[in-house]
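To begin, one chain is listed below as structure tokens, in the form predicted alone.
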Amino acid sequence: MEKDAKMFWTGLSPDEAREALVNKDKSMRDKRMTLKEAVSEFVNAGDNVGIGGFVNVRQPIAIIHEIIRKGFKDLILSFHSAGMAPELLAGAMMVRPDHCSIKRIELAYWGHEGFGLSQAWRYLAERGMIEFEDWSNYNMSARFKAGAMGLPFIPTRGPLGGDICNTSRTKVIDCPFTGRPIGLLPASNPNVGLIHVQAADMYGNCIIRGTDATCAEIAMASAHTIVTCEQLVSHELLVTNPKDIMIPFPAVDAVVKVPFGAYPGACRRHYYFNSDHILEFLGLIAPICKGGSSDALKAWYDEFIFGVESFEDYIDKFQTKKLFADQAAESYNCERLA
């Protein structure tokens, strides 16, 4: 047995991954919950945490904001590019490290692409208040898919081709059947999944428009799962186009709707991203990583995030014009593509 290996599993192992896929209840349920009683049932202290969606496309914000209200501990985040959703969890550590902290981050990408780069990330690792393994998109793909699919690990050529060996758990062997270096990634099993859609049942069949972002993988690799979506629709409805589902009930344990469950990013189909407010965010913590004071910050989690009971009274601190307009960009994206 290896010396790290306590360490070498940062969710659960393979091991205790099948077990709890053998004991979870695949029962066609009602599995419609609050995001109190979703955060409250199935996020713990030191879970590793599956962050769905795509840097700041459906991200699972409606659900962030509703862990960082009840407090978190030791949470170890799992994706491979994530934008506000980590950032609001890192933000939230900043101005509330006896509320909330992280232990570790396994990634490709934390940043906002147009909007620049995580200073929270920056800030929190020059402290050497986290630990992060770094991977690559493909790799973080392909560890979920090893997840989902059961398996301990999966080969793949992918990160022998730059540094990912020298900053992961990467093991390089020599391919049994054509005797050249393979590069084996461990699986990765969060304890929960936190995903976004467009529309569910209410049995936990999803629903994704646009790019799925290794969504389903996460749902089905994770032992718990909690899916927030725009429309919560008929089972007869959703089930009309089989092909459509991608992400299968037996995956997911609770569901909420919650529209525009993943502002100020963006969903397809629903709403363009609210730029203004993202700017707005990452402004508040520049300064700090400057060395400056974090009232700022402190006043902005205290209005949005603790000084409202839910994600809807979040919501409503937006102007209904605001809102329409981001629904109508996206309307018009889509007329584009169309």
Contents of the next structure:
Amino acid sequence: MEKDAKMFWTGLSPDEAREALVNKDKSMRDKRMTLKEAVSEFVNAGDNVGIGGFVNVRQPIAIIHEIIRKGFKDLILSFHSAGMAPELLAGAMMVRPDHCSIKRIELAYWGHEGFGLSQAWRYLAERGMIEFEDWSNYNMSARFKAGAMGLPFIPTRGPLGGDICNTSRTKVIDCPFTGRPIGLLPASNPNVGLIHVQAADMYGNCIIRGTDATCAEIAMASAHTIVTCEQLVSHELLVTNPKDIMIPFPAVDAVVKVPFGAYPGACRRHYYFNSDHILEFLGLIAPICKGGSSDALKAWYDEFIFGVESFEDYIDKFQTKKLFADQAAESYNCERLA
Amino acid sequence: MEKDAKMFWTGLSPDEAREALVNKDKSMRDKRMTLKEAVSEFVNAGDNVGIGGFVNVRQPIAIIHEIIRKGFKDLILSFHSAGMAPELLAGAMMVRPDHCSIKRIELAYWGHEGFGLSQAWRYLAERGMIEFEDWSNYNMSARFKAGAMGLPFIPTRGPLGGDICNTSRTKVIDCPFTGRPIGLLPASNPNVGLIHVQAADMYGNCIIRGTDATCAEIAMASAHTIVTCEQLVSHELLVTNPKDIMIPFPAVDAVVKVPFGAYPGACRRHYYFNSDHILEFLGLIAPICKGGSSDALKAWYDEFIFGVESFEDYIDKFQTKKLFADQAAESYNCERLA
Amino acid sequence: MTVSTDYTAQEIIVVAGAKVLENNKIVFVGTGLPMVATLLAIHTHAPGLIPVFEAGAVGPPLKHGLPTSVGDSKTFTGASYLKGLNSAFELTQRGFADFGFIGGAEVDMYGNLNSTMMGDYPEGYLKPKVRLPGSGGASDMAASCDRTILIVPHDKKKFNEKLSYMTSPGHLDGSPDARYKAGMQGKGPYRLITTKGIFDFEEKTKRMRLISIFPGETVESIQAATGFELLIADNVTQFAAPTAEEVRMIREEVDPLGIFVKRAAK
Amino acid sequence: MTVSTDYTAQEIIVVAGAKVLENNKIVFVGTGLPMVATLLAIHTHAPGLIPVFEAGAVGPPLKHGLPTSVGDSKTFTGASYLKGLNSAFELTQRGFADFGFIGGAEVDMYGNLNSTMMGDYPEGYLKPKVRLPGSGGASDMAASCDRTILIVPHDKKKFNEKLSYMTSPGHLDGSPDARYKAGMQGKGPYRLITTKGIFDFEEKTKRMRLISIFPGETVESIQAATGFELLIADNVTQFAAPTAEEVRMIREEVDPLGIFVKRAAK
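Form predicted alone done, so how does the form predicted in complex with another copy of the chain look?
Following is the full complex, with the preceding chain placed first.
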């Protein structure tokens, strides 16, 4: 497709990404702000957005809610495997196309694993409503890594032999050392990275528990990064074991404390999946794809996103005992003394 | 130099490295053995040896002692910045050339930072006694990383513009995405990696405190890896926080408990530099380079390496109060309750 | 051992998948039925099997039960390594994964898989007839695990001469050294498990070959459900029905919540 | 402030180096005098300076004193990030280092540095007249930090038209966009500090230009100790001798053990 066209870069080109970072204030300063402030300052129409987490694990759901509330236009989403984050954005586009639009997606997988397929993905793709570019999980992770490393590309074996080579901007060259083919993937440097973590300090140093996914790479690659965290702690506590820090402060632009910020997805050490809520939401999308009414979906957005001021208000809509149960389920997965 | 010759690979070629790993038993099994057994089994004449640590921090000194005691022939050393590890090997070659020989070195820096230059390096290089290939720290770390990633090469900006491009196997290509030059460094897959860590379990899972240096990459890249550790602990304790594990068990072939295994270098949380001993040893090398006698150096090897059965006996030669003082100095650097 | 009388198509896939896995090997596990089969193998003949999940966990004991996601918290506890996606795929590309265990929606006779789209390609790529989730890590596992085990529900519409899209390359066009020449690593598809039987890929032609038939099926019924000509092994075997104990383990111990193995309607 | 009467050549380098560093910037610090200058800057005008060390530490407060090595335990405590060499250099290649602070044994008029060998090149590469330690991280810093600060003891034999070996590229041949065309990043050498003065690199020609003269030196004495023609800034200044307080801080607080700043013989 784009194979013969001149190279185009989504987000920033490698040289632009370098320039943006060089010119940025990288000092150790207080970056706490509200989610409204962060989204207003760093998420703009046409932006390439890098989404952290993995499927429904530690996805930046609170940031996504705020982006929907504010409205978004022509966003370009980049992620490896994602679940509710693109699903919520797509659902918003389905019920409020005037207010919310996705232009393009670069992805490896959009679905929900044990919770089922994404009907919104089928809806947008099968109707030709958005551009997209297929990659693999390693491809996308490696592309963010190349961006984080300040390189224009990274070699991988991943795309060789199959059609991902043909529908993406991959270039296959003969390795100058071995003579065998090797894939070169263009770096990804999003305009803004969206990351949810377990703990951060006010400067933006982040501790991640469980899988790191590709969050550090996204944060380092992006021109700006918004971080939400379950716990906002003192710098002194956060750096007690510096090796726990997965994202260093200069890679972060906004720090917002948002407990349950990945909910109804899971967050290691904090809460396990709220399967009911995920399935309920997915159940509202499916009928529309078959030509049904979008009223119920619209009502969901009106109740849970447009009708509330903040993600805290959304979380407040859940029964306390359900939130406690999801915390308890996670405590079972990784038992620890308080 | 080697620019126009056909590509040669030190250690294993990428395809050989892949094949060796595929055919290896990667099961979770007890890998404890003595240092003698480990060196005897995994370090052979002509081998390319990857040396972990950084300058005089967490270098695999105990393994180096055992290699010298056993004798070594035509070794090819690969490291970024190293201090006592190559110095001890080179000193052995100076006093017992029949028993000990280095054939080639691929390196970024050989010296001792605050403790001074390496006279042994000057001795070997200025007399044309060994082959060598200059790289930078990032170059060598990235080459190990490429080996660990199963790639034939990795791109970096590091060598561009300077003479490292001309004296090494670097290839500079025009980036197929940006058109700008970029350096491609050939992977390094040593025959054997030598790594000292703070803690390991009997399967070879390793926890590293302080800098990781490039130890995980060396272990993953090498056909075999010998690990010495300050603490050998139960698997259950070691995996309490899986994110502390820097080297996973399938990358390790031998696990040996050797307290003070990086001494007289430093080891985070365990001991700080024994500067006196480092300077004393360096002081024995210097006169030989100026044409003086090697008797004192030979006496050192006879006393500290050839004259003892094991690294434990070497450590036993230090005054307990000196060992305690070096532990106390490190405790000051990172105070913790016991 | 008592034979199960009410096992489902998914359950026999899980049992067959578990049996293909070897003890003390490293298996890179895709989401869904591969996770269930891996856990069953660990609970039965392969306690030393080492699972790797693409979100980053290497060798977790999985003592807290079946993960819902390859990035599930249950994969992290007690793991021998846990970083992120790059690390998991890098070690696979290096050669640490003896097996890769992946599902797909469409397969061809060389074990190439499609999990991207159904419809006209390349014209219809950006507006496909059916859009599937996408590769996830499948194409990476296909390119870099030493051997891959595939799971595809058997259906004539899904066993095609030509794929709509080749997401995860298998033996490519079956020509000698095709994978090596393409720059890939590993030996490619080793076994395919469907709802009707087990297949390997004949050494010379790399073509799909029936080696074991599930109860209730015949060579003919399987060929009839396949959109290309199958090779049939000389010594094709009848795969024994799952035992009642195996089915009980799946339903009560391995996937008691029916996360991936759906319960048959009563 | 009282002027020091017994400062050494190393001490004035340290004071000058510290003064070049700006508060709240990220500086990638090479081993030796750059570490001392960085610590002095933090203790004086630049408490918000963020040091990065190639062994992996980012932003340590250095409360336990001067490190002996860029991989010293003293750089780890309280750091805001701590992985290994690849991570430190990757973030530099990305653009996180405002300054790189490196020493060298030989320099040319474009700020290219040699820390590899002295002798005939390329013939004598494998048997050099003098073998130096090698690049370490210097060539990486040179290629990827936004701006570099160089330290070279001033000596006619070390300030040469042509280097024996170009370890760490500066402004290359001084031609416009030479670094960009070579694929490098960053603006290249920003300041050179020697035992005789401070230099910048003239914008158009990229040639070494004297901008500040240390006490006891003159334009003529500096030119006489330089193996190529220097440019002289219009407004060349006299660099003030270190104050007694600065020298006391170096000797008593920053490098009390004389690890890198050697004590003058009494």
